[in-house]
Each structure stands twice: as C-alpha cells, then as structure tokens.
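Only one chain is given next, in structure tokens, and it is the form predicted on its own.
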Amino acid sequence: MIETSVKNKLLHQWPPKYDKEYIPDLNEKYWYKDIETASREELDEIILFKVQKVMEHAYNHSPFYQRKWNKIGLHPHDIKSLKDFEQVPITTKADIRQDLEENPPFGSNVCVPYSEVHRIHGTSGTTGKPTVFSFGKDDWERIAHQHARIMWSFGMRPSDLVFIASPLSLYIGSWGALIGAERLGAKTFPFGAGQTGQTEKAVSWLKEVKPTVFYGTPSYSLYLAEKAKEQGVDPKEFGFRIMFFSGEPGAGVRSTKRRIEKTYGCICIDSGTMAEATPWMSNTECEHRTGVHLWLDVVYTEVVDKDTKQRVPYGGEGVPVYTPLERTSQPVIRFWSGDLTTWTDEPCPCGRVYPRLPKGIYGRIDDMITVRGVNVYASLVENIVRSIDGLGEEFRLVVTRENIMDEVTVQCETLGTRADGELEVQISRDLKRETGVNFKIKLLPLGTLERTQFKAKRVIDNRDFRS
C-alpha cells in the first residue's frame, strides 16, 4: 500500500488540489519524486483511482457519455481494474463532431455550468466546423501545474526566460507552454509566429533579449536559423539551452534532433499529444532524450492495435488512446488519436517509471497530416477542390520535406475550361483561407490520377519520420 504523503493525497482526493506555491528545491531532479519513481503497482493504483473517478464524474455530468455507455449497458462501477478499462468504448473525433452538430455550439460533454467555463479553445474540423474545448478555471490551473511539472523533467527552472514562437490562437500548444512556464515561475516572452516579417524581427529580438528556452515547431526553428544566417547571425548567439517542440513529429526524428542541437548548441525536446488530451505535454522527453515519456498519472495512455483496438504489448506498434485523468469540465475517455507509434517499458536513465515512445509519434493511420503544427484533413481539401469550377473530381496531397520546411503539393485534374493560372490562384487562395497553410498547386490533365472503386488514397506522405 502507498504510504507517502503526495501519493496518499492523490488516492483520496479527486479532482486533486495542488499547492499553487509549490516548487521543488532547485537541485531536485523530480517534481514529485515519490510518484515519478514509484513502483508499477503503486502507479497503477493511482491511475485506477483516477480512472474510476473521472468515469464516475463523466457518467453523472455528461449526457454524451451517459448515452454512449447506457447504449451498451456499461456503468463506471463495472470498472474494477485497468484491464476492465480496456473494454470501455473508444471515443473518436467523429463522435465529438457529431455531438457538436447535434448540440451546438459546445456539445453535450461540458460538465460544468456555462458560468464556470474559464477558457475556450478549439480546432477546425474537416468541414470547417470548429471543435470546441471548454475548460473550467480549476482544470486550467491543474493543466498549468502538470505542464510545469513535466517541463521540470527536462531541466526548465524559474530562472529561465521562455520564447514562445508559435501562434497564440486556437492552437492550445502555445497556451500550455505559456501557462506551464508561468506556473513554474519562469519568465515568458509570447512572441508568436505567422505574421509577415515576424521571423526577421524575431532574430533582432533574440539577439537583444537572449531567452534561454524556445518553444515552437521543429520546422519553424530551422526556418528561424536560416533567416538568422541570412542576416549574418549564428543561431548559437541566441543562447538557447533548451528547445522544446510540439505540433509535428520532427523533434522525435533523430536527424532533425541532431540538426537542431548542432545549429543552436542546445538540447532538443520532443513533446505533445493532441488538444483533446490536454495537458498535451503528457508525452514529453526528459533531459536524457530517449523518447517521450507517457506521464500516465496525468493522461492515461494505452497503445492499441489499429484494427482490433486491443492493447499491444510493449515493443509493439499501434495507436495511442488517451484519457486525461484530472479534467472535470470536459472529460475525454479513451480518445482515439489516429497516430502511429511504438512503445517500450525499458528503463530510462532518468529513473522515472513511465513507459516511453522511443521514436515519438511518427505517422498517422488516416488522411490527416500535420504541416508546421497545423492539422490538414484531406476531406477539407476535397470540399474546396470540388467546389471550384474547372476542376475534375480527383485530387491528391503530396507531402515532402525538400529543405527544412514541410511542403504540401495539391495535385488536381483540370477540365480544360479555365486558364491554369486563374485556377492556381483560386485554389491557393481558398486553401490558405480555410487551413492557414500555403500549398503548392500542380494541375494535371484529366485522367492522370489513379482511380479506385473503394477508398482513394488522398495523401502521399514522402517525409521519413522513422530514420
């Protein structure tokens, strides 16, 4: 039985209430040593308690989960073990989108009164319908706490200044980095990204302010380095000692990690799950950089077979399924990520008990692609392509990384009824408006692309995330 104070507290209080002033000793390696180095049995005891509590909360307060579980005769009291939990139905993006369509604008899975909603974030769905995430104030504070705790594991300290080089918008990664750094006691510089000329300005600011930590996407960090060199500035002059990333797989790719570390003279940290599983840093590397740890007492993660949906053994490949364990305002139970990974329970030099994804997230099993931190769905492109006069029915997305930035080429067939230049301008404009991503356009004669009577393969991803 668990005896230490923090563990005992977590076994008797849900949702947990954390000391807002707590910071470990600056020389301490762990935020909560007794949890992070617990035995597997002790960790499972904490996880099961939280799983049971979050399921009970969802059943009592979420019409979405009441309907979902009543349909199959499932009650939270049926879950007596983590093995039992594996039989709970998976929740998908399609389930959430349907619920949002039927119960606009927030869906039927918000478990606190509207007056208690503190923050609203979201992502764009495949049809342009926003997916809305509602967070209560207590949830937001717990999210900040857990981000700070995980940042501590890769060496961030209150003395750091964190340069946030990603849009402060619907994208929740930027906000997690911001509030986590603030909770840890570090200074923050929410610079953002995406505006014309902003990268050139970033070079000047970085030379002057000298932040010690960078957050953004891997491809943007390399783009920033390229712009710095164009101005005669060595990126090492910025003085980053830690660069941590999310939004795309690059930081988990060995060659990209080495390139970033060599370019900036820092350590490169891979992190991130998905907005639905916030706190998204529950998948994050420690300072040893041996693959992302799964912080199972924060977000319980299972890796399951993409076809059978059954848990795969350590060493196997599958799809992560996420259950945030401390959220009360909008719980998500066994959420299907659609990502592809391999996991292991081999020990890490840091001493933490959590399993790891040694290659991070390196692919997807559906037609969603992530380009420079932005999710792009083939079905959204399809909706645009098929609304433009002069184009045929077939199209394809080809994703490459020719230099240091991801590029997407949209290949379309033309009917020959409009000028190619005119079509290219319209396609580019419409896609940019809906996705925020700049696409290359390649127009092809009618009949060029392969036809199929079953499922068309719309995405050709030529990036290599396994090397």
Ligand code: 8LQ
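So that the term is clear: the rigid core is the largest set of C-alpha atoms that superpose within 1.5 Å between two forms. This one's a predicted model, so the numbers in the text were calculated from it and none came from an experiment. Residue numbers count along the first chain shown, from 1. What changes on going to the form predicted in complex with the ligand:
- When the rigid core is held fixed, the Cα atom of Arg356 travels less than 2 angstroms between the two forms.
- Core-aligned CA deviation for Trp69 between the two forms: less than 2 Å.
- The two forms, fitted on the rigid core, differ between the two forms by 2 Å or more at the CA of Leu391.
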Given for the second form:
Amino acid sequence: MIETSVKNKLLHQWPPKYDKEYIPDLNEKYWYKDIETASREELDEIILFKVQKVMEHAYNHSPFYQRKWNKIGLHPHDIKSLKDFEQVPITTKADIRQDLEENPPFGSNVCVPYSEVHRIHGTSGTTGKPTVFSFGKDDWERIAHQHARIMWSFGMRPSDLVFIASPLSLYIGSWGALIGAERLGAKTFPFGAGQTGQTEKAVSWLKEVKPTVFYGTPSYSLYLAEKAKEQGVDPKEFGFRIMFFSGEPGAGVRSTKRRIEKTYGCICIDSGTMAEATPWMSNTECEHRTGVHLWLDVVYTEVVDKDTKQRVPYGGEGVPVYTPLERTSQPVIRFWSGDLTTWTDEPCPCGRVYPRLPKGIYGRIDDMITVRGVNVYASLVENIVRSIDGLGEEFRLVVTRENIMDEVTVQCETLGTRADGELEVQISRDLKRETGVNFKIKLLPLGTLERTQFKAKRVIDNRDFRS
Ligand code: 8LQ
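The form predicted on its own done, now the form predicted in complex with the ligand:
Below is the whole assembly, all chains and molecules, this chain first.
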C-alpha cells in the first residue's frame, strides 16, 4: 500500500495523523519517498510549518513556555522563518529540573490533561532529582511510527526479530526501540539488561532463538561478545544482520564500529539523541553508515556554537539543539544537549535530503578534558585504543593534577598477545599523533576494569579543584 502525498498533508495538518496500517512495499528503500528525497527548500517548508505549530501549541498549553516567552515578549506569531527561529531562547535540563521542583510531580510543561497521559518515563536520576516524562497516547503512536520509518532506512523489515538488550525500566531507549519495531511489524524480544547473570542467559537465548537485529549500548555489545567467547561461543553464531545502538558514543567511532561489525558479522548502526527529544531515533544512520542523518521533519536539529549559541555553518563544530516537531504532550523547543559534533550537508548515497553528523556525537562539553590547552574526548582515545591489535575493548581515562599540570593516564587491558613495552610505545605514539599530547599509559590484565551492561563511564577525573 502506498500512502500518497504525505508531503502535502504535512503542510496542512498538525499534529499529523498518519495511516496506522501503512508500511511501504518490501522492496521500497524509503518509507516516505516524497519527504525523504524532497529538495531542501521543500523540507524547510515542512519544518517551518511544524515549528510554528508546535510553538503555538506550547504557547497555548504550557505555562512553562508561556512564562519563558512572555518574559522576553516573544510570541509564536513572531516566527516567520527558520532564521527567526534561531533567536528563540534555548531550553536547558536545568530549566526543566527547576520547573519540576516548582511544579511537582510532572512540571508545568505537560500540555495534555492528566487523564490523557498514556506513559510515564524518567531519567535514572543518578545525580539530582530525576526528570519525569509524560507521553500522551497520540504522541506515543507518532513516536512508534517515526521510529519504524527510521528503522526502515537501515534495512529493518517485518521479517526481522529484534532483541532488545537494554534496561526495560525508566530508560526510554529500550521502549522507543520496542514500539518502533512493533509498528514496523517486526517480531520483538524485549530481553532487557542489567540484572545479575542476565548476560550469560542472553548468550544461551541468542544461540537458540537467533534474533536478526540487536539493540543496546555499544559497550554492552562488546561485553556480551566477551561473555560469549568465555562460553566458547563465537558471537557470529548469533546471526545478527543489523545491530543498532544508542545511549553513548561507540557506534559512531570508526574503530569501534569496525570491531563490532567484525566481531558479530553484522552492520553497526549509530543512533540516538536524548530522552527529552524523543523520538530519539531522529539521529540515525542509514544502511550506508556515513554518519547519523538528522531527520529534520521529525526533530528539527540545529548545531550551534557552544559559547555564542549561534548556528555554525556545515563543516563546523558545535552543540546539537533539538526541537521535536510532533510532540503535543510535553514539547521541548530548542533543547540544549551539551554534546559535541560536526555536521555536513554533503550528499549520502542513500539519496535522502537530511544532513549528517559524519562522526556522530563524539563528546560532551562537560566530559571534555582540556589537557594543556588541547581538548580531549573519551571517544577520540576509544578510536585509537580499539584500533590497536593486542588490546581488549575496555579503557579508562584518569585525570590527575600534579602541581598545576593536568596528567591523563590511559588505562587499557592487554590480551597478552604482544609485549607490554611494544604496546605502550604504539599507544603513546598513536595518541600523540592524533592529539599532540603526551599521555601516561597503564596496561592492565584482561578483565581488570569494570564492565557495564548499560552506558559506560570512562573518564575518571581525580583533580581537586578546591586547592
Ligand atoms: N548519547 C546518546 N546517544 C548517543 C550516541 N549515539 N552517540 C554519542 N552519545 C550519545 C534514549 C536514547 O538512547 C537517547 C539517550 O541515551 O538519552 P539519554 O538517556 O537522555 O542520554 C542522552 C545523552 O546520551 C546524550 O546527550 C549523549 O551525551 C548520549
């Protein structure tokens, strides 16, 4: 069944109502060809229409945005172009947290009546008060639809069986993957992750059930491979065709992507924005894996300078700022990610109009270490460590301050196949070549560093800034 003229509909109807039964012909490369291969001008027309509508909706229903915009005399009617939109103030996690404190428990940005809230989710809240998310049913269905559409672009089809290997609790990642796969018509196996002994069980289940698609964090997939090998199982035996990831850098780091593809014999797809910006799959690679595409008619993503907050040109580095364009229950407008990336509008072989982040998201402003004036991200070190033969997957960056000088020690594990001295020389040389900085190297026996079943924390900052 072909749904005709979606593009036309998107210019006249908000929130959009999609055909709940629609899926493309199985051989069709695109879910909505007319939008995905539109000209940039046509795409911008759709984006502007949706930006205006979502702002109007927020202004009419969200005391949070009314206060924020009234304070500076901004009205949605003032936004007549995407250029105008660049001047709308940014919303931060701190703004949302403060609102939740002042208006417990759900905050003043839920734009549907409580009776219409369908799902509650939240952040795991390791620091500070957890953030609460409220989704209306229509929003939930639109998220499922857009995720299905995006999964189609990396080759998922209804015949696939999708293994979900991340926590099925507060974390929105697992649920977003689940409902998208269901909407696409695929079979799902919501296995979860994080419980004691669950990874060993995963190995035996995977051998038996043979899912064709995997979803989780890149760290977890490498841990799972290690566990499989311990049990004498080659991870290729699982038979994954596609493995897609979100939640942390990794799938967009060249050498990690290669390692995952080689270990499992699959294609490795990078994906993911932030829970607040759900549908979080709006940043996702297509089957060509040239970096995540920004599905701008789903979430309007701008990359802005980390200090001036002005849009950077294509080719420049900056911070993604997200505006989901179809959210009625808890819209966020120009949401600050704090992540770092570069973007490009050079064409991709897939033929889609969407710009790309060719290196994915490679760092966070607050996780970036400045060592003698050079900015260092864990993902840069990851790219080097994972490209060196004789090293395991795990590593840490430990930052200390000696007198007034910052020192970074890279801890990594050896497989025992090469002499330590030779490895140290190679790691140091490769790191110096890429960053211009001298790192200390500490080699550890395989299995020393803690593994994670979720998102890894690889930077340990032991600097004491009080003295
Ligand atoms: N983050 C998320 N995805 C990333 C990626 N592909 N590459 C690099 N960093 C990434 C529910 C989805 O998994 C999105 C998600 O993880 O949402 P959270 O839990 O709100 O965490 C968001 C942060 O994870 C981002 O700001 C990135 O720093 C990281």
